[in-house]
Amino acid sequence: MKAKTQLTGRVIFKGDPGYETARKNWDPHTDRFPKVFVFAKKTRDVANAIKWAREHKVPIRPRSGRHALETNLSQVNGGLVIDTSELKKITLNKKSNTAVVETGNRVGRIVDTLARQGYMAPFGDSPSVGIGGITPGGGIGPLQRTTGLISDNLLALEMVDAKGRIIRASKKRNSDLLWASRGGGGGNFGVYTKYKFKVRRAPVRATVFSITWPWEQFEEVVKAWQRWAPFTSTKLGSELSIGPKKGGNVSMLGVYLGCKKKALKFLQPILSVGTTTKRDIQSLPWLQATKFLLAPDPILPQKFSNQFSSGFGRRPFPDKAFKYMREFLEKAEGGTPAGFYFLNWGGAIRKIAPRATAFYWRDPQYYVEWNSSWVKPSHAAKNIALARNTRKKLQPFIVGSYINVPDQGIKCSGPVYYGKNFARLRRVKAKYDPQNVFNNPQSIPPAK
């Protein structure tokens, strides 16, 4: 009888100290009680959790940064959570314009190493996001009108197999793999453990601005940011965020690749909107650009649960989103970061084609999602209600969904969050993972 897999790596099993530390996600309404925390050191340990698993009939989850916003996506109940936060290599090769790093990585430890060394790698809006989970879902954020999404600039791949196996993925070989990567959604072909990006040089300077306006104005201003924002030059990116009715306000954060002169040029039509009454527009060096607009987000401890939705505008919303909008916000709990975010689109993201990647949603004009906040438990089935059904009422104004924000109360989700190329990706799913071992409530379900 053959020997049983041994797990390596920093182990910790349900019971041992550092148990609840290993626990805690960025969002406490994902928290559940896995069964052992695998920390990989290197790719064998991956391999060896996965064969571990599979030899105990225990259901597989990967983690990278802890920031999954659903529940039983980066662990499970009676589970073995692999957790890549250890694996943290970044190498730039500056002759070729790439970088290789290793997926335990946060977002802003890459884009803050590359800085320093003057290059540009594009990010979302925190921090703490880890590399391993944005990427294969996308990765948006306000450089993407220049750089394309974080999945755009995947180039190659390592990862861990069902079986074990370490396999590669690059054009030349297993592209319907990276085909797959680029915009697929973490959790659904095996677990990653490297990527290879391609990067670009950094500008020396870049404006950066933040601009808040008072809620009452939230109407006039998400009208004006709609038919500005994704016409606007694609250097300039753009997030707007409106909070709740009690405490919040109006707030654009944002960078224009360029110099001050210019970007205040392109900033006049929204900053002669309402009233503003913060505005902070500088020009930066790369590295403190990059620090501005990457606020520190800690993972732990977190007090506020989060229920989220996403979708596509591909037309601004006429006055009856508003209407549903103005509901949910007057209804969101005070004091939270609940709210309505807004990013423009276009640029780089539109010059892939739809069904060249994975990432499906290339011609809308922005992307939107709310979610609504909570600390007591108590108060957790009124908020995942009030997030689920908003979005059955803006329903008619947006099409698809973002899958590294999901919403489990989408029904059928496979063609929400990946368009026509849903039936694609079971196909790659069926080869690279035919049983299935891959699986969470809104993975990919192999081809027949």
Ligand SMILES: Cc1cc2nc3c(=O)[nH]c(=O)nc-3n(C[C@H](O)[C@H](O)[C@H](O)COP(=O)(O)OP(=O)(O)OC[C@H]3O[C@@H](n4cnc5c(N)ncnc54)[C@H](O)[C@@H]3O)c2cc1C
The other form holds:
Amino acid sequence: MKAKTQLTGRVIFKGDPGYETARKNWDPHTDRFPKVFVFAKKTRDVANAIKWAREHKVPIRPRSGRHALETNLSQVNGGLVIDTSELKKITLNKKSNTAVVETGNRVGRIVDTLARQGYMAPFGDSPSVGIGGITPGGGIGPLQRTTGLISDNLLALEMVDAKGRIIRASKKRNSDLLWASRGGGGGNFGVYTKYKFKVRRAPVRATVFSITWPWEQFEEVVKAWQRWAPFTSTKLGSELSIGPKKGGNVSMLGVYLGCKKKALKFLQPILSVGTTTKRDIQSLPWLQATKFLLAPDPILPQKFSNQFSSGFGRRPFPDKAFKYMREFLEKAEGGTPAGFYFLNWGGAIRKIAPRATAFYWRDPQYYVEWNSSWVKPSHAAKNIALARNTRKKLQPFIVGSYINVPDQGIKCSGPVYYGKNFARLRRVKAKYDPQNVFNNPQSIPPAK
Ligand SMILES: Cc1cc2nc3c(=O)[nH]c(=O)nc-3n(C[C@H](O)[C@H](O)[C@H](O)COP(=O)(O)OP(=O)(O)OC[C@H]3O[C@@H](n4cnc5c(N)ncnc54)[C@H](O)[C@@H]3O)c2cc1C
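Structure of the form predicted together with the ligand, please, following the form predicted on its own?
Every component of the complex follows; first up is the chain already shown.
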């Protein structure tokens, strides 16, 4: 093919000023040396970039919020990164209870914009995650038991396909693409430029809580949490984090969409466990409640690299799982954000059938992830091995894995991320990207 397309938008080639800044992802372990970055200013820039990449035979990576948790997802050596982060429009329609957001928005900006107008949409634990990447993978967080996943609220989308064509998907047209984009993961079908979400009136106030326990009590707390959190009020979302033995603690952050009195009643079973070292439980106006839950990312003295792995629990961990968890937490490097994280499942998530959207893992009781982290590149191998070996040990006690918190150590990963939806995802892939232009180490291969 003769090269004829010009790159448009803000274009940064290797060697240009701004290249190093463009290259910095949230996790330095995922930084690469692409040939060129295109920061799209409009959908047409995305289309031109795709055509240009195909004419020049360079690999493509879509990128929005730079929070990829594995390598070669939103950057690749010698490739073209199509970055949507400068597409930032948010339009709330109060009549239809919908919001159209361009995919360059970060979660915190959307939550804040909606909250100031009395609306809410689900979010995770960090304001800086990109809506571009979090949405197609699912989007889990403390409101999910009431609102469903972020992807459960996705009503329509705009995407640029491998030929540079602008495709729209909704229940009425290209409904298979909408189905696949609700859990199939970013980077598979094309570059998303707009999402239309269902939004809800926000409550006037909500009760938020932040509770901590000493690290030594983690086993007691996790055991109690696993028997309590999946079964408590579906208006209560709870994130439980356990840090490394060296310097870590146990902390629980969450929200109850109701008054403080009722929140205290629902929290009682977990508050009565161990000896809490901090109990901050407050009823706040909705906007303040979102700030409490989505505090600005901590300013860390240095950047940490991470190896994550994730899964879902269908029943409480047996003692053997706690043994492996303890071994991991004892080996994890101190002074880093390593540890375990649990989020309660159920409620609105379970009400949707596993095959109704591409997000398959609907029936577990909780989500679990763990990450090992490091600063010195020479510590990478041992930390990656620590997280991946822990997966092997915990495998009998978990199912599946979350595509937004991937682990490239998982072999034959399709059914692990997508369960019985994998075959259909491959067929949708064959329809929208038969030549597998949008690929990455664990992307969905087109059906033959
Ligand atoms: C600090 C932190 C906190 C997190 N917390 C949560 C949480 O609470 N809940 C949760 O569900 N997840 C969470 N995640 C995981 C997060 O959902 C994924 O890392 C997500 O893929 C990030 O999207 P992004 O746009 O920021 O990242 P990027 O690095 O820009 O992209 C990540 C992936 O999505 C693809 N992608 C990005 N934009 C587009 C687009 N416009 N079109 C097509 N594909 C695209 C990329 O190609 C890549 O494969 C967290 C991650 C981090 C680092």
